[in-house]
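Only one chain is given next, in structure tokens, and it is the form predicted alone.
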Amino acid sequence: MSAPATTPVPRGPLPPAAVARLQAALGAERVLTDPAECLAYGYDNSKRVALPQAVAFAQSHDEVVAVVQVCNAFALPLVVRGRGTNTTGATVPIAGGVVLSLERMNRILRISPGDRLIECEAGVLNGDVQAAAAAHGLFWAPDPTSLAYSTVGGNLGCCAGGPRAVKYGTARDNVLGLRAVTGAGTSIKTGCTTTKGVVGYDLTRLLVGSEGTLGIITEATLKLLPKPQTTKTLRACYADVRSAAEAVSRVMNQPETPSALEFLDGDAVQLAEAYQPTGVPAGVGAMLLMEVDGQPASIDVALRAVVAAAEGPGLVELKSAANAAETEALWACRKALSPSLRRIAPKKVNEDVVVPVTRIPELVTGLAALSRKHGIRIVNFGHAGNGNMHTNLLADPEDPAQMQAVQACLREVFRLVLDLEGTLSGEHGVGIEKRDFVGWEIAADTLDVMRALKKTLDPRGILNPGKALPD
């Protein structure tokens, strides 16, 4: 696996007539050239660092022209950057160039209820569209844990998802257009305003999830949706990982989809009720944690089919929450479950890898045999509804011996996931953490289709170069 450098290593200044033009466009104040407050942008919470020559903050679409514009003439590497909440190092200037702060262009620029849709600047937090739509009884479906602090031009840029995804999609399902600019700093308009349209071709999709590699996004129109008049949450507790990911499988085979399915591994379990007691039974193999939403009329509907899937073998406690606080407290376990990982391994390898529902009992047995294979601890955690898998790998980093098993035992793990027809990222995308394995996945000939389809929008390869594609 490639590397960039994990201490900001000092690269000479930018041609001083790139930052003339730099600052003619935005303004001096605008413009950052001293190391030392280029830093705080040259990372991202993937943990690694490179020190970028110039970060630039732009306030407006043209503004974003004006900067492509100037690292297209000069040929500089240019990385945009939200708040740098990706961990897959998706936003770390490896290549040193220009960092591109969207941080100031953070308006709502119009909302219309009766359309179901709101249009904003790529700088605004996920968790400010919740609020705008919320006030008109709406919201935007992806819901990353991160939603407080991620901008939707990143949850756009790695198609995020989150709990909500089981039943309402990840970032790319809601989505109508896009306002963007190219590497050679063209400006497109992508999408429509409606929820049908077919004319040309689908470039809104093809920019979510690119990673900023293909052209940058500075303004999206979302598409919301009503929220549920009331939700239910279950915890149903198994005596082992089987037993659970086969009733993932029963309860994902019945016509009442839920709002969120998140599934916890044994280990899992043991270390959030160790962090934050939440009255989970002992010996706990694995828990499943489920909402359903809808109707007050029809919710009881729904949560009857989901708890007769729920039921089988293994099954050890099933729990509904009977008011906020309840669910709170059902919740508290999967809440817990970060803060107590930092607390017993100081390196998380933390992978998204994605199989298909019906796969998830292979993939769980498999995932424990390579943890014994490899003396490496795996704790599994996700969004099992969509065979989203949050897979950590614990280790020290000041183990050399430990760390080379974690890079024997991921690329196990990354075979396993394919020999299972699934996928290795499903939200947090490739960055430069998967880059060097995605040929794995994706054929040589598509690949290069994938290579061209970049040359076009982006001739020079200035845009975050060395991510998402493998070279």
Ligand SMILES: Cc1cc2nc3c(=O)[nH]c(=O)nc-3n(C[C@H](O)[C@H](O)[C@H](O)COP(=O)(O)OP(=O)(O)OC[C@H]3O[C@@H](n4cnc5c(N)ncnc54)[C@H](O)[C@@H]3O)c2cc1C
The other form holds:
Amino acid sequence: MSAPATTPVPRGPLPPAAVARLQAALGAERVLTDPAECLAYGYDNSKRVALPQAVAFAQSHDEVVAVVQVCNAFALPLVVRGRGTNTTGATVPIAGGVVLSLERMNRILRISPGDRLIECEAGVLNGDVQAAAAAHGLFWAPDPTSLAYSTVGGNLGCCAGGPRAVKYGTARDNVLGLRAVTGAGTSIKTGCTTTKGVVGYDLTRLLVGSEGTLGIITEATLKLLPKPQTTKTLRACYADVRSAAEAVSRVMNQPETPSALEFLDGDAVQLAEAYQPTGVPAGVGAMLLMEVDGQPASIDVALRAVVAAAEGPGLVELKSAANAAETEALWACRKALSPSLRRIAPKKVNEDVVVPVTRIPELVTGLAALSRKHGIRIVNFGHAGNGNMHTNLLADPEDPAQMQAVQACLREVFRLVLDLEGTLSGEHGVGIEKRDFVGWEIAADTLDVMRALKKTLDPRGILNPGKALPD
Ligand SMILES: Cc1cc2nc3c(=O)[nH]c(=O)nc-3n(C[C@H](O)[C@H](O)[C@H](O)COP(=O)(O)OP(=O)(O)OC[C@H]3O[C@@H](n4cnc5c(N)ncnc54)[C@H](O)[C@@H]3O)c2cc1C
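Return one more block: the form predicted together with the named molecule, after the form predicted alone shown previously.
Full assembly next; the chain just shown is listed first.
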């Protein structure tokens, strides 16, 4: 992990000719150059900050093309931004240059329920896609907790997911095609409007998760799914984390895939209960929150199958919600977790590592050993059905010795994850935070191929420099 938050350093103004061309393309009112106004676009949820030299607001694909052309002509770094909710510094303009905000490209262009698709501009909020789809009994699968204020472009840029990814997949699995602008200023159209299609290379999947380093997505054709008619929620409490981790494997090794399978270790449960008691039995070592969804006629069969898999050694209590109020009560512990962690450790290090589901027991045992070895409290929770664990290292940022121990511990956490055939990020992405570790996971030859792809799509290296790939 690189250094913590930086202080914004003014870089001086852009060349006046570049500003004039941006203003000619967008209108003067949609180009900010005053550092005081630009500062708001230098942050994201990583708590880092760097000052852009200009902020541009595009309202159409053609305007995005124009901005890319200006940045190319003057070799200006260009960072595309949705709503800046990412946690990795991915939208912090560390090299200065222009931040291109797509927040005004927020039109839903077309919805075709019969084709189960929606076409929209990249700045549309995920929540607005959900509302438009819900009017036709449909939904878009990616459900990050930030859906009310994160954009489709950002969701695709980071390949966002959420609890229901275990059954329905992440952003990458739920996009049919894209309209985008490469770093060279070329307009491209990827994919198609059907769920089958094998003509040409799959540039859609290449762009998704590329964190604005290969192209700027301007429009997306998203795959919609029928909204399940009914949902049932279960809470299973276990004596220890290993029992819960083994239950995850059992649940995933039977035919009824849950629509959510969330894990909280004992520390996470206790923190959440201290923040807001929700009736979890005292002293439980771990908890699973599970949901099954489907048709009313078949939901009880699915529920029984998941209950049978959740039962086993170490189970302390298993509760099923009978109505909406009880469902909310069962989820309350999970929802209390983030605010409770923020209260005790506002500057915690929050990782989102992933291991194959069958290796979760080894992961939790290994993390406990690393916590003891380095004297660092580690709280784990996450989307266990995908093997995606939010591993939180709690430390006092004012204590240099503790922060050093955190860094040493983190390196061993990453080694452990890779030894278990896992990956360093499931949904938050790389940004700046994990860039130094990408070479641990991806072999040098493969990284060279990725750099060659970047060079093809972004020959002058203007798109989001310093992110996603190590130099
Ligand atoms: C409270 C909270 C809860 C969260 N919960 C989750 C969660 O459950 N799951 C999850 O996956 N994430 C979660 N996140 C992280 C974040 O919300 C997601 O990564 C989200 O997808 C970012 O969307 P955004 O519009 O804010 O994108 P930004 O942060 O603005 O951008 C993210 C990345 O995408 C790139 N990008 C943005 N727009 C485009 C575009 N049009 N074309 C190409 N690249 C683009 C940017 O350059 C950047 O690299 C959470 C964040 C917060 C603050």
